[in-house]
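Take a look at this single chain in structure tokens; it is the form predicted alone.
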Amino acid sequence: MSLILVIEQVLNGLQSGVMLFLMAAGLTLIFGVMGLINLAHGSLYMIGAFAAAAVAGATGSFLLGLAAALAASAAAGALIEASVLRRLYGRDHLDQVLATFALILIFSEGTRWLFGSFPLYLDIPDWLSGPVLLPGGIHYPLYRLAIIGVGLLVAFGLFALISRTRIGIRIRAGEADREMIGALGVNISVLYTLVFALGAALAGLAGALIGAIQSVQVGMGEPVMILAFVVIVIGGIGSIRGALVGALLVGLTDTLGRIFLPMLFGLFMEPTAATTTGSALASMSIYILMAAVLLVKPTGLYGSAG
């Protein structure tokens, strides 16, 4: 096993982790502040990917595609919050699950009606294509490094927003006691719409960025949603720091497990059996990690007991 292979897979794990963070950050904000279980968050990821692919394909500009992804997903998030989800805040979580599951079906069929059933493709721009030479003679795709950089910048921006700004104070206060900040004159409806639009925009950005690596297709958000829920359970509901740490742990565990566990079992098993056993254990590894964290800290790494 070469050091170069290990470093490359660690970078792949970081890239996967920051993408999961963009998904999980919005999801944990929405659940932490509003108490809302939003299964349709993956649909906003899909909307961002389709908007980016459509606009970039029409204009030839990747940056315009990213802007379209942010705008489309934020607008879709604000629309469904104001028209559907606002009526569910005081309802049972089962009602929220059923309503947001219905939104998944609506968004999926609506997207299929607009774009068809065939996948779209989003090209990496020329100025981000090709490999870059890292210390140690490692050649790594520039675009994947750019994704890591964007994800970390967004993380620091969110930390600053939540901890240093007036809107961040209101978001944290709304998470702690929404009735009190309403009594102090804060417009709860506007605050909730802003939080939901922010979370939707982050999901749309993740979808647009990953759309240049994978194909853009209907239903692409559902598998990511499962991982995003694992991330916020590990990190702690409502915690941005927990979402970042949890996402990086999940990304690294999943990526490194899929590469190195079959190699490990290959040391003392037949190649076919080693591949099968290692792949199966790698698929379970993030859930084993989640169970281990919950055994030690039932509220997650940075979750509050309240």
The other form holds:
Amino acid sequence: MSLILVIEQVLNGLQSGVMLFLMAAGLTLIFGVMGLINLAHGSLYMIGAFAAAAVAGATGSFLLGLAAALAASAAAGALIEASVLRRLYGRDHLDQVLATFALILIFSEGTRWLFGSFPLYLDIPDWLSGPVLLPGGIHYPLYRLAIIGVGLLVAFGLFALISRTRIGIRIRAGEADREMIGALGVNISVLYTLVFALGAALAGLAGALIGAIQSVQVGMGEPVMILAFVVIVIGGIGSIRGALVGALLVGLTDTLGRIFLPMLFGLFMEPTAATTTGSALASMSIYILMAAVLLVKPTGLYGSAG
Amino acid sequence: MRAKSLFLATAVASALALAAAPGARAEGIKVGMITTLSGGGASLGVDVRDGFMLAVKMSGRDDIEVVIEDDQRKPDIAVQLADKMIQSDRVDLLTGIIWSNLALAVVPAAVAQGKFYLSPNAGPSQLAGAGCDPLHFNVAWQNDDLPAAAGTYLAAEGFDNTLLLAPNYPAGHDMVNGFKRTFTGGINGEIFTKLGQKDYAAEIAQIRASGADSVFFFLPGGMGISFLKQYADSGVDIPLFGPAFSFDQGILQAVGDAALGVRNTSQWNKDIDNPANKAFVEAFQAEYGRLPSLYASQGYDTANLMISAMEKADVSDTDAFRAALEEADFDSVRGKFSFAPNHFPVQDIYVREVIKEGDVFTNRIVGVAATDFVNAYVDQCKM
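Now that the form predicted alone has been shown, please provide the structure of the form predicted in complex with its partner chain.
Everything in the complex follows now, all chains and molecules, and the chain you saw is the first one.
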């Protein structure tokens, strides 16, 4: 096992972490501000990927595809917020889960109806394809580096938006006391729609970026959705900083565990048994991580008590 | 207590009804198709269904009734559907399951209740060996078959340091074991991934560092699309081989250039030269407006096998119908086709290469990997 392999895996973990952050940020923002559990967040991810694949396929431009992904997922987010979810803010979480689960089914079958059951084609643009040589002789795909860059950029942008701008102040105020900021003359329903559209756009961006290296197909959002929930539970529900730290932790644990746990077991077990046990344990690793974090900090790393 | 006795009464009543059922219909057959029509694996189920229904339509028979339900790729749902089809729809024969873990959940119970099961895809080793059953027929392959043929091919090509990659579930282990059974070269290592995993960066880095001379992988559906795209982008140039599932007509368009030139083993391809195959490929394109896939060919063969048996025996006469199925007296799109004693196919397995025809990515046959291939579990089957 060489140092190069370790560094490459850390980069892979970072890349999967920043993409999880894009998903988890929207989820935690929506929960923090509106108190809404949105299971359909994965559908917004799927909508982003399908919009990118359709537009990139028609125009040949990946950047136009990305723009379309942002626009389509933000629009879909605003639409479901205004039509369905707005009625659910005062309701029990179980009602929200039920309604947003229904939205998953509607979006999945609607997408199948529009695009068919077969996966769509979306590829990395030529100017981002292929590996680059990093210092130390590491070959690493340029596109994955770009994803890490975009993810970190979005993370800093989001922090700046929340801590430095007027809209950020309102979002934080909305989290703290939604009745008071309504009483102070802020149009709370417009704010909610905006926050929802922002969260949806982040999910759509993640979907489009990931769609280019994975498969664009119906149901692609749900596995990511589960991971995003693990992330916000680890990070503390409602905390953007928690989402970032949690996402990186989950990304690194998952990636490093997948490779190094089977190797670790290989030291004292015969190869086939080692790969089987190691792989099985690796797929549990993030849940073990989540359980460990919750044992020490029941509200998550950055969660507010109570 | 009351609910329990109610349940008992229902059970007794349905048992009585079942006992009265055989012989009620003089002719015709009612088929229950449980397959994956939603979610990530839907394209496979859609192809099996379309191939099956095309054969039914082309036969011109109006005595075949097909009940189609979506299992959502979930074993518990598949079991519920099978119970419903057997008890309330009263089907004579079940078919359609794509995934080995679902087949293992449904098939033993279905055949124990006296229903025929014709598998258009999944062929887990458990159902081929000790768990074989007179009423279970597989019209596709045993899970080991295509990888075993690939093992023979790679050994013949002189590869001697092969890395194996498959998801950690029954078919994944079958595939890896099948490959190892025939491959005489050296094995570099084995990697098992989570079923449904979409990001292979970590595994690709491991492949890059492995020093292997070839990679044999089994990643069906969306997993294969993701892996091939990421592999092509990583710049690793160790040659890839695999069974046909990652190079199927349904997913090649989504993989694009990344799959070009990759060799894979398959019991079918659209350029196999026989009249049945020509008719199938043409009719499928005319009916559905796309090229048929491996899965579609399996669904089509499954229906034609069933129809060939219907011409010789009534399905209510279990022994006669089984004997008729065993004869496999139909024109398979694969050319030669017969059943081994454990009711799995004996067939030729080809080596294919991914090519681009105009704008369409597809496969062409470049050689034969194994002739009259018989699965490895025949001797373990006692029936």
